[in-house]
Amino acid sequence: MTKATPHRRSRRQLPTADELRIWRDFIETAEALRSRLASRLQVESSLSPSDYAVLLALSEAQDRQLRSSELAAHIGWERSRLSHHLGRMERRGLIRRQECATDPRGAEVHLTPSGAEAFRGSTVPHLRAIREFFVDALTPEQLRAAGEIAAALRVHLDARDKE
């Protein structure tokens, strides 16, 4: 629970009902545009997301580079499923792996001339996906709402993973 959400409940209880009903429509609704999102991003661009997440990042990153353990933090994924998708998109062009050279343990993720050349011609078409799928969809309100419950429901997770 937030500051903002008032505590219900003195002990944990099962979800209601009524609760489940929502769960279960915002999971479903979720992993539906989720679906939707990555059909449009791998016909338009023939990227996964996974692969518009590795660029995403590496394009933001100072000199188009992370070490891949940055990386695996900055997106959320294990270093081992990293390791796996980075082999795929190197073999596609579309990132370069070198040994670090301040640490030979560790490796340094870098965007290619192809990679970047992928992820602006995906850039456009996924954003306006985002747009058709997300934005249209709610009330700018609604939209306010959904960024609000977003930051909610990180807080709460962020916070229970300090415990």
Given for the second form:
2 protein chains.
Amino acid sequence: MTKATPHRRSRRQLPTADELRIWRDFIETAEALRSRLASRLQVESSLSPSDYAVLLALSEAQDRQLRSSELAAHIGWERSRLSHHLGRMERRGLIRRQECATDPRGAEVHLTPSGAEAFRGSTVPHLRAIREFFVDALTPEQLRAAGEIAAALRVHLDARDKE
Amino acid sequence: MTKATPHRRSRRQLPTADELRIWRDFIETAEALRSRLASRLQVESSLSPSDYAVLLALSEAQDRQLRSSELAAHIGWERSRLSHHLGRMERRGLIRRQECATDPRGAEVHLTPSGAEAFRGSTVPHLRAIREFFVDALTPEQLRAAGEIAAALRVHLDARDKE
DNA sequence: GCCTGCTAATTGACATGTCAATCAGGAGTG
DNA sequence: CACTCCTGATTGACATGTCAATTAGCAGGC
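Right, the form predicted alone is done, so what does the form predicted together with the DNA look like?
Up next: the whole complex, starting with the chain shown before.
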């Protein structure tokens, strides 16, 4: 698409060395954060961030249960990813799947008592790790800027989805 | 949380709802960016970002070869991850491993002509995607702030490594 | 020469993720 | 009802990553 020219840099050019360096710092740091948080949580609660996201959504849900597709939409996962992950979580006794009453094709995902317990136990360590690794590293202005940057990137990505 | 806080927030407290929202936006957006870039590159060049990182390091190396451990240090990977990845890349003909002349334990990783070719072909699409998904989404001030945020997070993480 | 311990790298088992294919049950149309 | 298409969800094959164990060779002390 030939777009009206931006007032800023030309959109056709490749990134400068500076821009590239920032990109690498940004993406590698985010990756390092993710991996650090994951290994911390693994030790402190035997849950991965993915487990946590699933359990969080279920905990907040009406009756502690959700249709599989609602759950997927809520946490923004592809269906097959969720299916595989639920299979693993079910084997570990964190959740249970049962046939949906209203639609025989569907599955209801239920939080088990053991899953609820694991979730409770991991909440504080999880939040503490986020503060420690992320919030404490930034000044209040940087934190605000981080939120704005994430929002801008998200909007831009979503916009490009539809084109 | 009603807190008459000093200049900085107390380090013991859990994150506020705002802080938590920013964290989630940040980490999920970074993840979305990574995945978007990966699938774009897969289509345009049949290389993953990991492949690209390995090929980039080798391309810049003296004689287009590196000791396996130097390569790992250069791109910041664990050894076993690199070993597995090199195995896959070797099967695809992108690199070649051969015994190191000076230390029989070591391996030299060489860029093959086919690997060099794949790398050349993927450079422009790669850079273009970075501009499109990342640089173009941000104002110059946001871009600068992103660099500073990444640096601050990195420093903080590294500092916590040593404690 | 023989231990002991260190370093380089690989391996195996397993967790996680993607993609394409599949299965089963609606739902609309003739 | 028969046909076709859509939707909900799972599955299998395979790519990727982590962790712990293993293989192999170097190096120092005795």
